[in-house]
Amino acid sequence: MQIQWYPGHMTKAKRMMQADIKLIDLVIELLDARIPLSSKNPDIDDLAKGRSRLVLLNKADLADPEKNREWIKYFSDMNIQAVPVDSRTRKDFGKITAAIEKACAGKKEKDLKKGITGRPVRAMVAGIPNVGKSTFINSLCKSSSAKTGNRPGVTKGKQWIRLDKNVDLLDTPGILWPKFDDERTGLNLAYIGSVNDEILDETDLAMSLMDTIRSLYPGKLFDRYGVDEGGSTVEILEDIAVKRGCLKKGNEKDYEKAARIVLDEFRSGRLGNITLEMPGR
């Protein structure tokens, strides 16, 4: 199942970010903790060269806690500070502000040597669509300064937000890159909702996700749906359709509705804490 999605507005957004980067001290990149590599846009790496970096593993509450620790070590070994967060709450506010302070320590030291004091850190918040950037900013600012939505591509323009007297945040639209290197990257991005569902066959996508979950976390589908995981993926989806009442006229099974349930429950975490990719594997 080959997936590619790069609408025209992303090209415009990338150009805007390239123009703004000269104003930026720190690039805060949000990744999805369930797929840290697949959600890491290589264009942002190029954009952020020469700038301080901070990686936030967002939706860490939906990921496997043990794998979160592996990913933090992975980025640490690359000399990149990574912090697991749940952007829907403010419980991580303290460690995020501490991480920003640490990431910008060198910049502040240079400012002091130049006699510059009191200038706030200017941080660009970047990431792929639907990774939670606007929700993250809203939580930090305790307001609805940035638009939020459950569709990829809601944030179309740039917005500066004052976090506090020490930090100004530049929110940016979610962008992907023109061509995914491999099929697995496209699938992972589709699983979490970073690719427009309207261009996808959701039944095929859900069955592919179920195969991946069966391989990585045997028993998860049984725990959630009470289905026999030993059968074919189609048979498992049929069982889910029956158990969840996804039936059409004449008791015909509604595969599309059952597939949507599986995708929604994975994305919301109701399927349990799942990480789909691990360092070095």
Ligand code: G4P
Second form
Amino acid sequence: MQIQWYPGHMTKAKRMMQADIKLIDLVIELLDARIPLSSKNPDIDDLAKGRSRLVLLNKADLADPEKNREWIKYFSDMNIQAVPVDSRTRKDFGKITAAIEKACAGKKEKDLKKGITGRPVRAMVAGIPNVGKSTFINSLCKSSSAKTGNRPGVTKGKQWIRLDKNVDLLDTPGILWPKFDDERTGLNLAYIGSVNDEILDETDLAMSLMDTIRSLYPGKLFDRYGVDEGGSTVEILEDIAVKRGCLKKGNEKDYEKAARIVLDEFRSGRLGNITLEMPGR
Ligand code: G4P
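Right, the form predicted on its own is done, so what does the form predicted in complex with guanosine-5',3'-tetraphosphate (G4P) look like?
After this comes the whole thing, all chains and molecules, with the earlier chain placed first.
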């Protein structure tokens, strides 16, 4: 299933970010901990060239804890700090301020040499749609005395948030990129709900997700739905439809409804902690 989704508002948002980057010291990129590579937008990489970087593996609570550790090491080997976070519960949020300071230590030193002191770090928060950016920013602000609003000297109409005396955050719209590198990237983005479901065939998508899950995490579909994982994917979906009472008139199985259940339960973590891709694999 080849998936592409790049609506016009994303081109516009990217242009805005290209203009704003001049003001930015640090790019905080939110990735989805379940698909850290597929959720890494190459356009944000280009945009962030020459800036300090910080990666947050958001929704870490939904991913496989062991794989989270492997991904942190992967980024650390590339000299990028990566912090796993759960923006809903604010777990590990204490580590973020320290990580921002560490990422910007070089910039602070340069400022000092020029006699500049006390200038807050200007950080752009970027990521794909649905990665949890709004939740993250709201949670981070709640744990500080953040103030939102337009700030003088900065482009008008932008959402700048003063996190504390040391950090100003710039929120940006969630963007994807014009062409996904391969079929797997598009699928992974669709599984987690970052591609508009309306352009997708949800039954095909759910079946492809079920195939991936049963090969990476044998037993998870059985644990959740009590289905025999040995059959064909259609048979498993049919079984789920029966077990969950997804029936149309005349007792015909409602595959679409069963597919939606699988997608929803994966996205919300009810299928368990699942990471869909690993470094180098
Ligand atoms: P966005 O701005 O990047 O588009 O994403 P947003 O914050 O709207 O979050 C998208 C969904 O992801 C929301 O769920 C949100 O609660 C959830 N979410 C964000 N961060 C985390 C996280 O770290 N862990 C988990 N488990 N979920 C997270 P929703 O179902 O669409 O909305 P709601 O019912 O929670 O309000």
